[in-house]
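Only one chain is included here, represented as structure tokens and corresponding to the form predicted on its own.
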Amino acid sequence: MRRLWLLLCALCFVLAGCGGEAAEKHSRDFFAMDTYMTMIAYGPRAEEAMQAAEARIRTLEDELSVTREGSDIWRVNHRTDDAVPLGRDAAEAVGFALAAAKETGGALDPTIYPVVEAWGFTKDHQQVPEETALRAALARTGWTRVRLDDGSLTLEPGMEIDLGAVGKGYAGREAGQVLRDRGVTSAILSLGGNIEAVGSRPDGTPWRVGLRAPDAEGYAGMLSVQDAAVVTSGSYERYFTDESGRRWHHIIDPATGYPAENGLVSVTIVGQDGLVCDALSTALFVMGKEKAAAFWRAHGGFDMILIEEGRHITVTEGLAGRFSILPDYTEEEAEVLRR
């Protein structure tokens, strides 16, 4: 069911972007990262190079899963010497996640899977760990105690890692690009939550982007972009509802070990890199929204979407103009961030 639930979503977020076009269309539908994938591109190159960034996708595939054995992570996670030798894709992959967890202060850990294992969201049964289970998970955490050198990764004994923060978005600016370098200039990727805009519509306007509304049917919004990725991390994506029937989420907060609360439900990153957007779409539901928006004041390079319990919606200036609320969302306008 979760599956299909994907497979519907990602064709939402295309068949937003699409109409009307006269131009040679083609798609391309298949599941890989655990998750249902389409790509709509349009030209008399359009198969070849869709079938070029599958391969790409299930390339990367092969090299960051967590779970598939033999991949360069699961490597590192079940390894027996202290180093481990990483593919240039794993490295560079890695090498971001520990940029991304220095640079927002750890909102964003890649060694935070042995307490995503204890909450049981790496399989198909979760629970709320005990208190001691939940602290013997978190002390085998913390990137600091990550090393990198020249290829090679080091964990201490215990730790593990995962890249589920940075590999669609990796996957995505990769296919992209594989896109692009075979003269493709006109499609639109979605990935799960990651959408990969490459250039315009045939006809020159910009693609429009769904926006999922977290707490009801159908969209919040939509989005106007072109040569972009749009990336979203929110609390309905994964979840599950204990006995007391209080409902636990995904996105866990490395500094607790337990999921984000702070009144966001979703967090949508636009920007040009879409590693760069998948990273932040989860470190800055993390932060909550006032530090996501301080955050966003002192980097800049990206645009965000921060929708609240209680349907607030906060854009930042950039897409005051390129974002719309549908009404039969919340009548509410958007809040507007600026610098």
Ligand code: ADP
Contents of the next structure:
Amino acid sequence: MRRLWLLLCALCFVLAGCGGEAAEKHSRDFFAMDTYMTMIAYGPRAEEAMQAAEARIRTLEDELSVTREGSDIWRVNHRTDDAVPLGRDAAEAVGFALAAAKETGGALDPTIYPVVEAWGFTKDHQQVPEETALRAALARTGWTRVRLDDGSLTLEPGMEIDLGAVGKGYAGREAGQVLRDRGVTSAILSLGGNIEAVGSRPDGTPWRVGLRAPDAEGYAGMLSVQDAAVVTSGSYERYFTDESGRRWHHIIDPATGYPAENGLVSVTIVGQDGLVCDALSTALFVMGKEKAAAFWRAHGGFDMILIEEGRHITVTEGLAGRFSILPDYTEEEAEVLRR
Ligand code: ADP
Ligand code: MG
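I would like to compare: after the form predicted on its own, may I see the structure of the form predicted in complex with adenosine-5'-diphosphate?
The next block holds the full complex; its first chain is the one shown before.
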């Protein structure tokens, strides 16, 4: 009992200490990796730390961008030899993407780029590709045909890679790490909707993250997190409408070459590592609800929120009590997945 009192007093002291020097709020906005990024950080080291975090993101963009001339990935796709040596970051990201491809049975596939190009998602002009063109593009894909040895990547002729599905997650993880390394204990980053929460809010309460409604303005729900990444893949993020009015989005099922159609409209992954979360958000979107649930039960280590057409929402048990649906979005309660 006495020890408990001592502990309580110590806690009060810490809280009083924090309250005395109300943490100052700093923010930073910029455009990188084809999207808007926002950082909010508290405390005396925030400004310098955010500057370093932005620099880290820009370095990663220079190395990982599929369109930036001279990037590691650009060099792979414009190679003259079969094997291309990669820098440390690219080697780590590609190595991770290949491992994730294996884990997810190819639902995530960093070699899907020829198909993404055939749909025009890399350009301003998108179109439904001819069946023969799509088949030809698919023939140039397949993560099992790629080798990464000692940081050197070997691809068969005609194949290309792209880290579009994991790059922002990697950047989020690295930027969060830069902030932590520089002593920031309270910050929240949004990298085009990929969230990286460092610590908690300055008053010690969790960060509140809004989950965008896939089919309306505003939010579908609110999530409380601390020291976590929150990454969403949604069919509403990038899409086009063909002459018949049909919508086609940018997350491709590598098994068919067509945008994944399985009733899911958004998949949000909550976990410790932004890179893992980004890979899983894309892969589980491709898998669909049943396979995503089976994957979660088999692997664990993360939580997820699935939204289906018709606004049915499913959450894993770790989020019960931390996620609330906005009543304006749906009156229906979330279905909770248990192990
Ligand atoms: P966003 O970039 O909108 O946050 P994702 O993380 O889900 O969304 O990544 C989607 C991007 O990844 C696509 O624009 C495309 O470049 C690429 N991509 C699409 N389907 C796949 C897939 N099955 N595996 C790997 N990359 C993919
Ligand atoms: Mg992703």
